[in-house]
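The chain that follows stands alone, in the form predicted alone, written as C-alpha cells.
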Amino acid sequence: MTAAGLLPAFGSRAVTLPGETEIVIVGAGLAGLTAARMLQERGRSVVVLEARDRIGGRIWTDTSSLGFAVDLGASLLRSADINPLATELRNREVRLQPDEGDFWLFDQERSGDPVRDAEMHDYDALGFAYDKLDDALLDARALRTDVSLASRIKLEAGGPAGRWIDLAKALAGPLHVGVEFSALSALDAPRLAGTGNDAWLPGGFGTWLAQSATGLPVFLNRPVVRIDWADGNGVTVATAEGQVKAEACIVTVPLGLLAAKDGIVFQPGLPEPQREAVGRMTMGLIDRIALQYEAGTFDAPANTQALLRVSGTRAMSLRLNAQALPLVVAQVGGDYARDLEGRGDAAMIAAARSQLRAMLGEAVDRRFVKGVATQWGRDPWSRGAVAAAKPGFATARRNAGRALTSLAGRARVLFAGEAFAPVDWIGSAAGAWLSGRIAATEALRVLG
C-alpha cells in the first residue's frame, strides 16, 4: 500500500477560517512554515492554508506503516557543514546525525547473470565518470552555456570510465533530480559533488517539522482554488470552505501543481512571460521504497549505500540500515519511477526486493517483513518530486517565480519553495527554507 502515516494535525475542518489576515500562505511545507514562523515572530498575523490532511508536503515522515518513523520524502541534509538549514538546526540545538555509512558497489553484465562484488578499479571508474560529469557542469556554468549537460560530456565506454558511465549518468540525473540525464540542464542542475559531510535527523525530518510548526495557524484540508490579486487593496484567497482577504499571499505549492491546468486559478491569470516560464520547467520524479527486515539482517553501518550496475537505465540506489533502523530505503527516479508507479505499489516493492536479493543473496528474502512505497508523481498535491528547468531555459526558474504586483507596483503574490530557491540550493530542503525566509522578508516590506 502507499505510505499513509500522518503527521500531527494542526488544523481541521471544524475550524472556521478567519475572514481577514495580513498575509495568507498557501502550503504548509517547509517554505510555507518557515515564512509563517518568521512573520509571526515579527508580530504579523498569518493564515496558512494546506490542501493535505497533514503538514510537511514533500517532507514526510511515515510513522505508522512500518512500526517506526521513516522519511519517505526529503531526508538527508547534504553538505551539512555548509548547509544553511543545518546551521539553523544546530543553532536551535537540534541533534543531527552524521551520515557515515559505507558505499557498496556490485556489477552485473546482463539481467539474470550472476552478480559480483565490484573491484577497486570499478570504484575508480565510477568515481572518474561522476567527477567528469561534475566538472562538465561547473565548466558550463563558468561559460554560461545553457545546454543539456549531456552535450558537454565526452566519455567513451572503452575509456577510463569503462562500463560505469550509465550508472554515473543515472546518479547525476534520475537519482539526483528525477529527470533523465539527457534532459538535464547544465545551468540548472544542482551540484553533483558536495562536501561529503551529509547528515540526517534522528526520528525523522517530518517529525521535526511537525514539532517546529506548533503554534502556527495552519488550516488543513483547505485546498486553495482561486487567488484574486487585481484588487488594489490586497488579495483574496478562496477555498471551497471560505475565503481570506489579506495584504498579500505567499504561494509555496510545488511547481507541478502551479503548472497544472486543474490547479490554482489566478485572477487575473499569470502574465504571459510567467506562464511561458512555468511551461519551460518540469517536475522530476523520485520515489522511495522502504523495506522492513528483521533486526540484525544487515551487517552494515547506518545508511550504507548499495548500487548495482545493470544494463539499461533502470538504476536503483539502496540504503541499508537506513536511519539506523532494520530498514532498506530504495530510491528510483525519472522514467523508471514513472514505469514503476504505473505498475503499482506491489510491483515497486517487488522491484526493490529483487535488486537487494541480487546483491546480497536469496537468504535475505526470508527476513523480509513488509514494505511501503511512495508515488509522488501521482500525488495530486505535488505531481512530482523536484522542479527542474529544461535545457536551454535555465532562466525559467527565476521568471516563473516572479512576484505578481498591482498596477501601483505593490507585490501581492509572492512565490517560494524549492523550485524558486537560491541557485546553490535549488531542489533541496535548504533551498525551500531559504526561499521561505526570502518571501517572508518581501512580505514584511509589503506590510511596511
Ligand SMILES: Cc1cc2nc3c(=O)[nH]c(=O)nc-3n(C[C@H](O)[C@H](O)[C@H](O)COP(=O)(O)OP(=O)(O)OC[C@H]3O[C@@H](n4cnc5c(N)ncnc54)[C@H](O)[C@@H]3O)c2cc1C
Second form
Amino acid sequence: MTAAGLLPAFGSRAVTLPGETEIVIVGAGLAGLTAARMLQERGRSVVVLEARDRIGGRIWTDTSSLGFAVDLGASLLRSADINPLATELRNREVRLQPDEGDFWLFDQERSGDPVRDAEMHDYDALGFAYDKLDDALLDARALRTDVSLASRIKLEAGGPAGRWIDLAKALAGPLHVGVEFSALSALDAPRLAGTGNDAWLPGGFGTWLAQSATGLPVFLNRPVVRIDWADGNGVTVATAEGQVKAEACIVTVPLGLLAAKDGIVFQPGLPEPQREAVGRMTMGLIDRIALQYEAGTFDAPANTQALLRVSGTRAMSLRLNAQALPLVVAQVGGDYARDLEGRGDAAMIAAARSQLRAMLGEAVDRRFVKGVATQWGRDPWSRGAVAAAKPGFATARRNAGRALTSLAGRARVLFAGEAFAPVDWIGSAAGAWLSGRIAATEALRVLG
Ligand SMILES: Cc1cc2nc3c(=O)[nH]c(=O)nc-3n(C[C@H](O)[C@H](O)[C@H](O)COP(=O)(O)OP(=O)(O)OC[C@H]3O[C@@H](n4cnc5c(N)ncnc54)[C@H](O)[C@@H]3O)c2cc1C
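Rather than the form predicted alone that you just supplied, could I have the structure of the form predicted together with the ligand?
Let's see the whole complex now, leading with the same chain.
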C-alpha cells in the first residue's frame, strides 16, 4: 500500500525538512506515532522521520492486493479486556470487534484420510500441553530462571498431552513470537495464555493507525542514516536528504535494524554493553498469507481458527472468514516461515492453499480467487517480526534499550518500540504503544 491520498504525511522528498525541532522521532510505527502525539499534545515540537512510503510499520492494512483491506501485520488486540491499548482505543470510541471464531483442530496423523478432524480428546490434550508450557513459563519467572523454556518442560509423549506436544510448542514459539520453541527464553517471553478475549479492528488495524496520525509532521521516504549525539547541546539526525537538529530523539526502529551492519550509524557508537545486548537478541519471524475466496465458501463463524500440524513443530494457523470476509489468513513462524520466504510469494500462497485443500477438500480450492504473502524477514525496514532475547540473556532487552547520555549528562537518544516494552506486552502492539508513552514521558522529564 502506498501512502498517497490516504495519509496526512509529507511523502514527497521535495518537501524540505525543518532544520530544527525539539524532538526527532525515528520511525512512524505505533511506538513512534504514540510518542509524537503525546509530545505534541504537551506543546513540544516534533518531527517524525520514516523510511517507508507509508505510515504504520508492522501494523499494515493492505488495501490493494485483494478485493478488500486486509491486515498483513498485527491484526489482533490480545486479551482485550486487560490490554492497555484496547482500553485506550475504547476510550477514543474506536470500535473493537470481539474475536469469537470457532477453533478447529486437524490431525494429520490419523490413519485413513490424510487429514481429518481431530476428536474431542485431542482438543483437551492440546489444551493440557499448552497450559503446561504456560505454567513452566510462570514458574521460571517466579524463580528468575533465565534458561530456555524447553529445558523446563517435562511432557511425555505417552502422557495426557499425547501427540499434541509439538503443536503446543509451535503455538508457543514460532506462531506466537516467531522463534523456535527450543530458542525461547523462559524469562523473555510474553504470557502464552491470554484471557481469551481478543479483539480486532473492523476496517483494519493499519487503517486506524494511519488515520490516527492526522496532524502529525511525519516525513515519509526519509530513512535516517546517522545520529550524532556527542554534542552537549543536542542531537543531529541525518537522512540522505537533509538533517534535523534537536534537543533529543526517540529511536523506534525494529531491533533487527539496530543490530544490522547497514543500520543507523550512531556517532559516537553504541556503548559496548549496549552493542553486546543488541547482539544477544534476535528477530523472530512471523509471516501471513492472505487468500481471497468467492463469497460464501466457508461455513464458519468469522475468524474461525483452523490449526494444522505440518510436521514436528512446524505448524500453520489459518483464520477462516477472517475479518468476517471470504478471506483466509494463514500464519506461519520461525524456521518454517524462513523456509517459505526463501521459496517466494507464489510458493507461500501455494503452501497455504495446499494446507487448506488438505483440510477442507478440492471443492474449496476451486473457489480460490487470489492471494498475497508477506516477507517480513526480508523487509529492509523490519528484518523480522518481533524481537526476542536468546535464552540466558533476558536482561539484554533492558540494556539494549538504555538511553544514550551525551557529554552534558542528558539523555539525548531514547529507545522505544516493541522490543523495549514491558515484559507482559513484548512482541505486541500494546507493547509498542506502552513503550512510546514511556519514552515520551522520559523525554519530557529530560527536557524539563
Ligand atoms: C506478521 C505480524 C503479525 C503480528 N501480529 C500481531 C497481533 O496480532 N497483535 C499484536 O499485538 N501484535 C502483533 N504483531 C506485533 C506488532 O505488529 C508490533 O509489535 C508493532 O507493530 C511494533 O511497532 P513499533 O512501532 O515498535 O515498530 P514498527 O511498526 O516496526 O515501526 C518502526 C518504524 O521504523 C521505520 N524505520 C526503520 N528503519 C528506519 C530508519 N533508518 N529511518 C527511519 N525509519 C525507519 C520502519 O519503517 C517502521 O515504520 C505482529 C507483527 C507481525 C510482523
